[in-house]
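In structure tokens, the next block holds one chain alone, the form predicted on its own.
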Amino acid sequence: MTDSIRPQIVSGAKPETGHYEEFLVHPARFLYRAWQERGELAEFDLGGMRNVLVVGPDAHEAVYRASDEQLSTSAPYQYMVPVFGEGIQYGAPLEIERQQVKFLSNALRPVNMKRYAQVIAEEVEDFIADWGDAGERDFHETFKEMVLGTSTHCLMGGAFRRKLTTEFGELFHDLEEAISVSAVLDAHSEDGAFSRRDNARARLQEMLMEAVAERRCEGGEHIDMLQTFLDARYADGTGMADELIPGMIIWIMFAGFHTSSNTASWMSVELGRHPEYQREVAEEVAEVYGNSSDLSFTALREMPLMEAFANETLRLHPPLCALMREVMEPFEYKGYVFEPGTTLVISPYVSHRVPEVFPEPECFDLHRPEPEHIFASIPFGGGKRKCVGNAFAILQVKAIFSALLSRYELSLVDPPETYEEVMPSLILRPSDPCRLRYTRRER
């Protein structure tokens, strides 16, 4: 990127580390400061890595419409290769990765989603069956446990789900903890989080390979994602090697698990903060769910208020605050030419707070009109690289809150301002504890 057309650099860079230390504390808040200070294009330095934050619908569109050959997704996400495994997504050649994305899309076809809706409904109903008339819970921990059960059941089938122990969730926690700012710079250092990641990944490989082997021996028809991957064929007619299938499972778990659990957590907080909106959504749930008493049917129905509430939650609290592309061939935008080696960063957290696009952006508004620009709202990314797990994540959220709001009123236990956005990893989540009170709804 030539000096004459270089975006302004964000203030506060240190000689050796640049903005790394401030970014490490809270990436979303740093990026928000960068935008406030420098506007649509803001350059920052992470330990010698040149990054440019690009903000706004026009910038999003330019980036998301660029080819993979010009702006690479895999290059800046090499820190995910130890998590997913070699040969999967960012650890695979581009053409192979594209076909693997199709495998995931096939696993989420409408006919499969109907089956997943039934599974999720059963899991949610069972999970809340013993809650009683009232109580208090840490809803972030609650939703992590609930979504882990629904996700593994849909992914791996009932037999695997019935054998599920706390170990599985603990292993995924160790993987998540290694998705950090330090991993972006060096995912193979001697950091203790990375050794725990590698141990967890090896153990998950053992557990999931056992499930693959059992399914191969068992045969028969199964409507779950594991079966989709077992049956998948590349363009040349070859199947996916069994040892790669655990990586596909972990990939889709990350695509749906964190989005579902964190979005559900934030939805519960915002429902508690806005009882007037909670009443509106609960009335819609009663109209749809109350007429059928079939949670799986309800979760598949159009529910405009529920979906608007989820979308507004995702606008303010997107799980991922930074989506990256590495420039492989010179890339031009508004007269700026970005040279190879530059990392372009799109931040849903920042872009969803641009007042020209989202008036009164810090205000939670259930009835906020949808923005006109197709690339304005980007909680799942955009373009051909949009997250394939978004429909599955929203399905889970709708099932969870259809069940909850048909039975309970939710309220905050602690003052509203104490429910903060924290980033112990690169994933935005509510602070601990995320306590809410639930009370049986009067009929």
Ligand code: HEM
The other form holds:
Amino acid sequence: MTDSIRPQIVSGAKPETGHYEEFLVHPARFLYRAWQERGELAEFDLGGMRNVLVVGPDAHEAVYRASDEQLSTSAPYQYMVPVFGEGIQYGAPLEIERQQVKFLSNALRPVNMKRYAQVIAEEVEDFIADWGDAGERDFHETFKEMVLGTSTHCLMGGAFRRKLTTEFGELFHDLEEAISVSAVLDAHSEDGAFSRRDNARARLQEMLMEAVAERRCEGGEHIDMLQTFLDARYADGTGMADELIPGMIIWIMFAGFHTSSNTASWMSVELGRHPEYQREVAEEVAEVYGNSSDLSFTALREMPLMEAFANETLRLHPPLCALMREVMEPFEYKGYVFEPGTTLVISPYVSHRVPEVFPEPECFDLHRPEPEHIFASIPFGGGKRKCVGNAFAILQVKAIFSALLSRYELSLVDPPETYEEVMPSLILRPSDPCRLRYTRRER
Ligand code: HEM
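What about the form predicted together with the named molecule, after the form predicted on its own?
And the full complex, kicking off with our chain again.
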């Protein structure tokens, strides 16, 4: 980037570390400050790494339409390689990685989604069966547990799910802890979180290889993601090596687990904050679900208010706040030329708060019109690397909240402003405790 056409640098950079310390405390808040101070393009420095935050629909479109050769997704996400493993995703060459993403989206094709809807409905109903008439729960913990059950069941099938112990969730927790700002800079340092990550990854490999071997032995027809990976074929007709399948499972689980459980947690908080909207969504649930009493069928039907509620929640609280691309070949945008080595950062958290695109951005508005620009709302990213689990995630929250709102009214236990956005890792989530009260609805 030549000096004359560089975006302005955000204030407060320290001589050696730049903005690293401030970014570390709360990436989303730092990026928000960067945008407020510098606007559409804001340069910042993470320990010598040059980054530019790019904000707004036009900038998103330019980035999302660029080729992988020009703006690489793989280069800035190398810290994920120890999590998923060599040979998987960004630990594989681009043409292999692209085919692996196809295997993932194939696992989420419509015919499988019908089966997943049944599995999710069964899991959710079992989960809340003994909640009684009223009570108080930490809904962040609740949704973590619930989504772990639904995800492992859809991924690995009923037999694996029935054997699930708390160990599996704990191992995933250790993987998540290592997805931090320090991992972006050096994912192999001496940090204890990284050795816990490596131990957890090794143990998961063992557990999942057992399941792969069992399935190979058992044969038969199975509608789950594991089976899709076992049957997958690259363009040259070869299948995936069995040793790589645990990495695919960890990848899809990782992509969907915390994103979905945090979204459900935030939805419950926003339902508690807005009883008037809760009434509207509950009425829709009663209309759609009340007549069929089949939760899986309900989750597959259109529920415009529930979907709008999920979208508005994802606008204000997108779990992934910093999506990165590394410049590999000079990239031009509005007269600025970004040179190789620069990392471009798209932040759904910041872009969803631009008032010209989302008037009164801090206000949760269930009836907010959709922005015209297709690259304005980006909780699931955009372009050719848009989330392949979007429909699955929405199906899941529809099943969860249809089950909950048909039975219970939800209210906050603590004052609304105490449910804060925290980022102990690179994923945005509600602060602890995230307590809600549920009370049986009068029919
Ligand atoms: C509310 C829930 C979810 C949110 C907010 C979310 C968000 C995102 C975002 C922002 C990206 C793009 C990342 C980038 O451009 O750097 C992405 C990619 C991806 N997501 Fe999701 N996701 C969610 C649920 C899921 C689920 C449930 C699955 C799988 C079952 C999934 C699988 C994936 C995969 C495989 C990719 C990579 C796509 C590619 O590289 O082409 N996600 N997600």
